[in-house]
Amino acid sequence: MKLTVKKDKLQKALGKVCNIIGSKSTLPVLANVLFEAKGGILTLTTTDLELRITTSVEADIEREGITTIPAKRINSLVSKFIDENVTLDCNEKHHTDIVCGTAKFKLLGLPSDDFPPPVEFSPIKQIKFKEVDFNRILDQISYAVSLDDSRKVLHGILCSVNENTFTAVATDGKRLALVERAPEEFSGQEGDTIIPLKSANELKRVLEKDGEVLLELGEKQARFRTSRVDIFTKLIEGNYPNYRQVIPAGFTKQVEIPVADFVSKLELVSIALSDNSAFIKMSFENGKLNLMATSVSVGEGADYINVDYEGEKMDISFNPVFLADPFRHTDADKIIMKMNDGFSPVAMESGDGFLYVIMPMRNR
């Protein structure tokens, strides 16, 4: 294999595939990138056996071939190269000479035969979104996934299609984040799929502002395809909990919260909190939302924002991180907070299909 490729294109391609490379793999070849040069295209692939990422770039190929090159070494080299073009020349021993300007290196690779082959895959449903829209969906809910819960199904994001409505759900048992949208296109069987958080995060990382992403979902595997990247992943098997039953049927109070002001004041007041058993107390009273934090080891802090609230005073306390998350991951200017009392589940909506349900902490 011998080829020349633009340094910037190679660096961008390596950035797409190298993130899943771990340091504790039992198979040495999993620390490498599979390079395949054929028909004017250089294809790069990495895998950790759960996840497989492939991307391609144009290249001037003098001699077609296939090899594997240590991922972290080639990634570090290319990121520090200065000149415009990179030449890769691999011999039959899978030793690759790498030249960029005056810089010359040799990296020792492994045979491509050692690299795990792709798995045969038959999707049972296909869902298409604009990349920017699906990126938004993942950003709005992925923070609510917990990897600490013993229930494996909660380690992923539920993707459900029913009557041409796509629903994505994440929960850690203490709060629930949900988005409902109509996809650009849908075909195949309706039903549920649980995508591992790691796979969702990798997809989110490579999605861009233009283009479309195709979700091909099977029984045990899924493939996400854009014009630049293919991501193949195993799915989480099992039945996701009935998330609908934790959403209250109705509310007696609702308040419109300005997002920017709320986040600013919440972060300010939270400085007075210690790490242990931290909570923020919110008091709604006479057109104001008061935010209060108290800590035995740090001190206390308070501030308020003006809101449209009338009626009897209501106090309600939350984990400050859980409270802040939906506000930090929305494009909306305002979020509607719906409540019944200081002890029942609270819902937050931003008017774009997003819903967040959180349990208050005990008032103190």
Contents of the next structure:
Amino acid sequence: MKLTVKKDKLQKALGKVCNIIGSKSTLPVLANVLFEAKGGILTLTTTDLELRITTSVEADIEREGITTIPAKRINSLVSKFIDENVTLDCNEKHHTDIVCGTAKFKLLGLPSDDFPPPVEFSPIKQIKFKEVDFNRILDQISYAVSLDDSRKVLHGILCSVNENTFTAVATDGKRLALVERAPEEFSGQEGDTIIPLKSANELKRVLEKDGEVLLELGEKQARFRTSRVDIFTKLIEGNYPNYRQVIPAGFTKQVEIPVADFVSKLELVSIALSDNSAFIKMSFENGKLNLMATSVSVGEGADYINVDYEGEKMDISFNPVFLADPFRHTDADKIIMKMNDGFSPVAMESGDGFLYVIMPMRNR
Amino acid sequence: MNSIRKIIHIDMDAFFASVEQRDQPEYRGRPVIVGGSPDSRGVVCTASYEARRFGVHSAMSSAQAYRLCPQGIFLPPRFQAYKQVSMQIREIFFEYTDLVEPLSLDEAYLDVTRNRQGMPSATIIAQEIRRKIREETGLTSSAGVSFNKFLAKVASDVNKPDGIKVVPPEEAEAFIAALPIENFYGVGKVTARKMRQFGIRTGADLKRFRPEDLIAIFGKNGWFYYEIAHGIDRRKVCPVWNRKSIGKEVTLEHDIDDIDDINTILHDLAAEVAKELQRHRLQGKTVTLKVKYADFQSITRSKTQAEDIAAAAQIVPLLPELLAKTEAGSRKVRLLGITVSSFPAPIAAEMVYQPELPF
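Having looked at the form predicted alone, could you now put up the form predicted in complex with its partner chain?
Full assembly next; the chain just shown is listed first.
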């Protein structure tokens, strides 16, 4: 394999694939990037066995071929190179000479035969979104996934299609974030798929402002394709809990919360919190939403915003992070908060298919 | 729910009675009843296992205990001796962890998820502790080992006396399902009766209820019952026990209806409560008066005010109003009590927790 490639393009391609490389892998070849030069295209692939990411760049190929090169080393090199072009020349021992301007390196690689082949699977449904739309969906909910929970099915994002509505759900058992959108295109069987959080995050990293992403979902595997990147991932198997049952059927109180105002006051008041046993007490009374923070080690803080609330005074306490998350990840000016009392689940909606359900904190 | 915790509940067996039998060998193997004397109006603090066979149990009136077990050895409590043993066993707990929450002189929770010895097995720790207690104090204890406080506490009762019960996560569901609701933490006689009305007799029955239904029936405690039935108890082991109230009460030698006598007693109680408040450096906003009438019917009357109360001079002025809401004087009373509660926020802050969504 011998080729010349633009340094900037190579750097960008490495940036897309190298993030999943772990520091301690059981298989040495997993620390390497698979380089494949063929027909004017250089293809780069990495895998951690759960997830496989491929991207390609145009290259001036003198001799077609295939090899693997240690990911961390070549990524560091290319990011520090200053000249325009990088030449890669690999011999039969998988030693690759790398030249950029006056800089010369030789990196010792591993045979490409060691690199795991992609897993074959047949998709049972295909969903197409604009990249920017799907990025938005992931941004609105993925923070609600926690890998701490012992329930493995909660370590991913539920993607469900029913009657041409695509629903994405994330929960850590204490709060739940959900988005409903109509996809650009859909074909195949309706039903549920759980995408691991890590795979969803990698997809989010490579999504761009223009273009479309095709989600090909199978039983145990899935593939996400954009014009630049191809991601294969294992899926989380098992049944996602029935999230519909935690969404309260009705509410007795409904308050419109101005997002910017609320977030700034919430961040202000939160300064009085300490790491341990932190909670924000919200108190609704006529025309006002009071925010109060108390902590044993720091002190206390309070402020309020004006809201359209009439009726009896109501106190409700929340984990400050859980409370702030939906406000920090919305484009809307206002979020509607729907409640019944101080201890039952509360819903928040931003009117664009986004729904958040959160369990208030409680006093013993 | 980040990782599975390892909680041990240690409970001394018939503690007061066992200390007496240890110190006075002639009482061993005989029914010992520590508490008020049979001709007094006192109650039983602890009955030895020999006495329990006659149906004697703690909180029973000593007079009734005597009727059930006239050959019983009735002894007044020696709190100094019990306290000393209590300190000894606490020292043993601290060899393993700082996360020790004493519930009383004779029982405590330990969180040994991380322990000084780095021992992976809570069961082995519990056995070591029980062995050391026996070697150093000559007394037996029982242990419950599980992943939360509720299960550990219930478990320590299963193989009592001198036994241990381990409830690992995979057995929790079956264990709770078979548990009579009377054994659930926080379920007293009244709640238990109410639960039976709804056909709830065991943990399995309770688990069938949706959280919103439990809330409708039991108010906000419904959530607690829901979580407990699902094996969820996130209460931490708190090394410093946060008091919620400080109170004193007295069972009178004779039932009285003289309002002056009642007032004298209440003034004394107010002084004692104030002394305790000052000792614990606490101030509360609520004063509660408890009156038990001669027919054992018990009532409480409370008043909450804006200013903090720490002195007897602040309690006494509230008493006439509270007393007027009782029938003390027109009915004979057998017990009087005063409690101060509603301590300031820092205590409450420690007690706020994040419940799960009802999946």
